[in-house]
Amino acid sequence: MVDVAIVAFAQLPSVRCNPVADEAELVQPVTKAAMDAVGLTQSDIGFTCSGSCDYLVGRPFSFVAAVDGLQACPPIRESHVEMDGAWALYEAFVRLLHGDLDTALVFSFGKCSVGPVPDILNVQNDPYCVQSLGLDSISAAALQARALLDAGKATERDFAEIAVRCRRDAKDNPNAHLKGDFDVDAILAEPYISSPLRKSLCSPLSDAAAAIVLATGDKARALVDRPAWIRGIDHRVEPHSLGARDLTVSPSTLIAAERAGVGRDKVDVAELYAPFAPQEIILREALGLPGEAAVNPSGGALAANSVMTAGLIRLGEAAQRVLDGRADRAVGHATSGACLQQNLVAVMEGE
């Protein structure tokens, strides 16, 4: 069995709008920073994989333009997933298991400033019965939040407390988009965007990019003192139709967590991709996280949410705490689709 580790992570600061950078100009600095951190260049990388979404940019094959940010000539081994970069990391992880390569570069980028993201995300809904209704991502998440309330699993104050904690913790994160001291009662006094969701319970929309370098076995040990070994990684998907599943639970997260081995040992830190505050409650339960585990110390998606990048950042933030010795065992989570439809879980450990 080939051991694979995250050895470097870099991200651009998440901002509301980066008007001067196109795809390649987002990718170039962040991929260079990740490779520079371990003394590699593009010619040292065995495989490159990216994640993004053409719907955000509004033109086909935008990921091809992003490759201009790399040293792509002579030709490189390169692939792309039309999903969050966390799934690009999964592909790169599987590629390295073949054993013929010892390094991989993963990157993703998202420019939420170029369009109405909640409306754009309607394209992930059922094209026959739902898309024509215009079910934007906030309204879909509101249905999930309402289901939690009706089931007695949470209160609106619980939602507000999560938002306050995440933005407070983000004050220590120089890359966070939205951070500071928020007040629970002030949030509860906000008008509803889509009941029971208020503005402060929703993630900001950010422009950003991120990159991760993976390495295997002795190569990883040669590059860094303490690799973040990926001891388990899995992703699962649930029915497309919201009416076909119980929105108060996340069986795909639960199964992915079991297969990744989350419950085999103590979890020091978990970075969960919960773009809406109520979703953290569902994810905590599905992952079986103990009360002492630090959840989203970076602020999570409620502090910065670059669509198609935020999931990769969750894995990178979790891995970084292992790399620098702040955690021995960390969990990274990413989601895709409406109301936590598809979920990826990775467990990383120090040696």
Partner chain sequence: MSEPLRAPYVLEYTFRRTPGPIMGRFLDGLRYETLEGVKTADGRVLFPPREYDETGTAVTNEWVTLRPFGTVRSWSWVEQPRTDHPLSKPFAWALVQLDGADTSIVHAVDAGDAKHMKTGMRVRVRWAHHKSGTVKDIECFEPHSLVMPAPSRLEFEVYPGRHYTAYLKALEEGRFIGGKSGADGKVYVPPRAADPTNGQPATEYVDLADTGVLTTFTVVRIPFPGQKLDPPYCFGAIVLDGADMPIYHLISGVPYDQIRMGMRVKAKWKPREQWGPSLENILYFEPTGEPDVPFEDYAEHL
Given for the second form:
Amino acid sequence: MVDVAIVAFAQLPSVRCNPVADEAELVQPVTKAAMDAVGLTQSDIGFTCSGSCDYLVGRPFSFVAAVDGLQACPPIRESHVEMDGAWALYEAFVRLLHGDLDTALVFSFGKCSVGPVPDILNVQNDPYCVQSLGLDSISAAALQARALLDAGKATERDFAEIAVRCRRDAKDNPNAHLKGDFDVDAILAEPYISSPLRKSLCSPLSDAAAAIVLATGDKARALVDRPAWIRGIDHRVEPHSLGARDLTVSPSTLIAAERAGVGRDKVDVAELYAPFAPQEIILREALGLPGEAAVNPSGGALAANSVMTAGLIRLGEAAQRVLDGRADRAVGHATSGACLQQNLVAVMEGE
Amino acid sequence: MAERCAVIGIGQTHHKESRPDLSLAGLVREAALRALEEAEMTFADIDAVVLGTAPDMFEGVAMPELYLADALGAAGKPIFRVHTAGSVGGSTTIVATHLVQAGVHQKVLTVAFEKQSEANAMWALSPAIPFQPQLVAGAGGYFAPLMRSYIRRHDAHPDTGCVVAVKDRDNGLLNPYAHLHLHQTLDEVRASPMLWDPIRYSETCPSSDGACAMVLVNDANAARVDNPAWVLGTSVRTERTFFAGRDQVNPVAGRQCAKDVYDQAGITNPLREIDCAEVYVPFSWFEPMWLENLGFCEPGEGWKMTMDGKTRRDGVCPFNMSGGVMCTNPIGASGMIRFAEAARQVRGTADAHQIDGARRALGHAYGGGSQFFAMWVVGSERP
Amino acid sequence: MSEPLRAPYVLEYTFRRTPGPIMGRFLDGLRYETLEGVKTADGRVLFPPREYDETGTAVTNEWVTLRPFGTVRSWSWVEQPRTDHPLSKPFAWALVQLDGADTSIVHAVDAGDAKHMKTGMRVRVRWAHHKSGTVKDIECFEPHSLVMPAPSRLEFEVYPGRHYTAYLKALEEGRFIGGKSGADGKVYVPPRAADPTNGQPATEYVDLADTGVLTTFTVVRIPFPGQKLDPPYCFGAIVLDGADMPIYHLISGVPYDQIRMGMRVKAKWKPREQWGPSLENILYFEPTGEPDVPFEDYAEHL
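Okay, that one was the form predicted on its own. Can I see the form predicted in complex with the partner chain too?
The next block holds the full complex; its first chain is the one shown before.
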């Protein structure tokens, strides 16, 4: 059995708009920073995998442009997923399980500043029956939030308290850009965007990039004192149609959490990718997080949400707390699709 | 020690210029259900789904694994989406293979598709983006100069591309799934209009609607059929679109990828040890170039092999027995069709285009500016 | 012979039709956008329904609801409709067999142009706005495409990136620049975020000539949408003097059949007042007239 660990994590600070960097100029510094942290260069890396979405910037093959940010001469073993970088990490994790390679570089990048993200995410919807209605991502999440309220599982005040907590915690996170002391009542006085969602219950949209270095067994131990061993990782999807799902629960997260072994031991910290405040409630329940777990100490997606990268950042933020000794056992989560259609859960532990 | 992986089910659509009878979901299901049927399975038997397709703008559905999740029976399971440009069908198969080899899953369904008729590939490939040079030369305009470089470098016979076109179209006549069923003479190909000098109309691939699917399983499940195709090696390589001294005719990434996959399969002389190959040839001149890149001959000898008939079905090095990309090109699926057709050969299920006694076969895909490569070698004998 | 006597005469009357139980049920259904056929004794479906089949055998009392889609079995194009025709613009008469029916109904097809008509084509019912319980409650048929138009429009902004911006700004001043990383780095055009061999960004910009060698090319002879030039024209790879990799541009100023690999070329710039941050400041590259470069000298760039 091959043990795989996260040994390095780097991110570019999330900002509302990074007008100067193209794909390659996002990828080059962040991959270099992750590799520098453990003294590696691209030629030491066994496998490279990235996650991104062409539609985010409205042009095909944005990952090809990203390869221009890499040292790929001589050629590299490389793959790409049109998914959040968290799934690129999953592919790299599986590749390392073969045992013939001992390191992998995972990265993702996203520029949300250049296009209408809520409308772009409508392009994920059923092209025959939903897309032409223009169901944006905020309105879809609002249907889910309403379902939570109607089921008596939460109140609008609960939603606002999550947003306040996340942005307060983010004050300690130099990479987050929407942070500070918010007020629950002030949020509850905000107008609805798509009711019951108000602006402060939605994530900000960000430009960012992130990179993670994975290593196996002894290689990981040689690179860092305290690797963040990936003890379990799994992802699951749900049916696409919102009308075919109970939106107040996340059965895919539940399965993924069970298979990743979240409940096998204590959880010190959990970084959840909940782009809308109500979704944190659903995810906490599905993950079965114990009360003492610190949820989204980075501020989570409500403090910075670079679509396609925010999931990988969640895994990185969780792993970093194991790497630097602040946590013994951490959970990272990523999501994709409208109303948490697809979810990935990883459990990381120190030695 | 990695698990062994075998192909026990293969399905593809009847590829056509347009399949207006099917939705996107219907298209992938036609292939997936055929693969499951061949494996004597249903969606319920499958542990995970790996989906591949080329840029999302080809169909105007972003991250279509989300929309297609239930169509592929993936609800409650993992579904994964690969995108590596033209090589994606190959890369997708390899990701699925890795899930089995790593012991993560026992039974994986992999599917690739393209429904080119729902959009316009030229629009999707080269939207008018500010500051970017516009595509002034069209789809073949990037590759035609490489053909000229190849011809100049090796003084290749000018008919080589025509000979490949005639051979692949003849092969396609034997394949009921192929998009083009077209008998052409050498003179007809030669007389077809020159589009991008030196590429003629008949030396280009069609654009198709189509999907392909395979069921990949571990050792314990391979016995469900009596003729699994065993995966003997997989490899991917990437190089940059441009770098100083880049050999675009014979890219080093392709050479390294081939060497890697041969090493895994224990192959030292591909010409002798590989019985047939399904290789991504969207313009006919790529056949001699890939013959050399894949090590079936020395540089400069590829066009001679083609002209000598060595790549015909009755030759020593059959290439694209199914008719290949020259007959069928649903872009995102084309690479997986190559991998699947290689597997059909070693399973002995390639029907009219079967190479008798094929025991080891190569599947190949490439993408971008000849910079992304994915390959596998499959065999009839359990490794 | 004098003019014969003549006078206008109109035969006009509104009959009181009693269509009977079978036709009556059919026509009443049309009022409510319901299409029903009737089954014959031998199991076929007549649409429009009648009391008997073509052999005179009475039909059954079994009705079949049909969907408003069918196939054209025959047609005739009418370029100049007559006054009583169901449509006042050019249209087709057609025999339309609804899906699930064994017989066809004669009706009009609004197809816009005769070239859209084809035996075997799919059509669908267009209902009249005001219904009166007659066969004209079907206003006509219209072509039914399996294709559903799905417009999509998203607005983006484009930022070309730091190094590419520098490249475009230089072009705006009529210059080419390349980038290199480190003193012995290769010169890339445009400058790069990462040198392919060492992964480092370009640290230095170098000015390049607007002359170079044409390494390889194609002659484009195919028209395609969005094309800016009339074929045939030439598109090629040019290694600028001082650069270590090619750029691509149009080659002109010489008959295309005289273009050669290894030819020395120079940029043909637009008038200065038309320059912007774009490679389009250069119309094309044209021969300098210098001797060709030997193959060996540029072979590494192919």
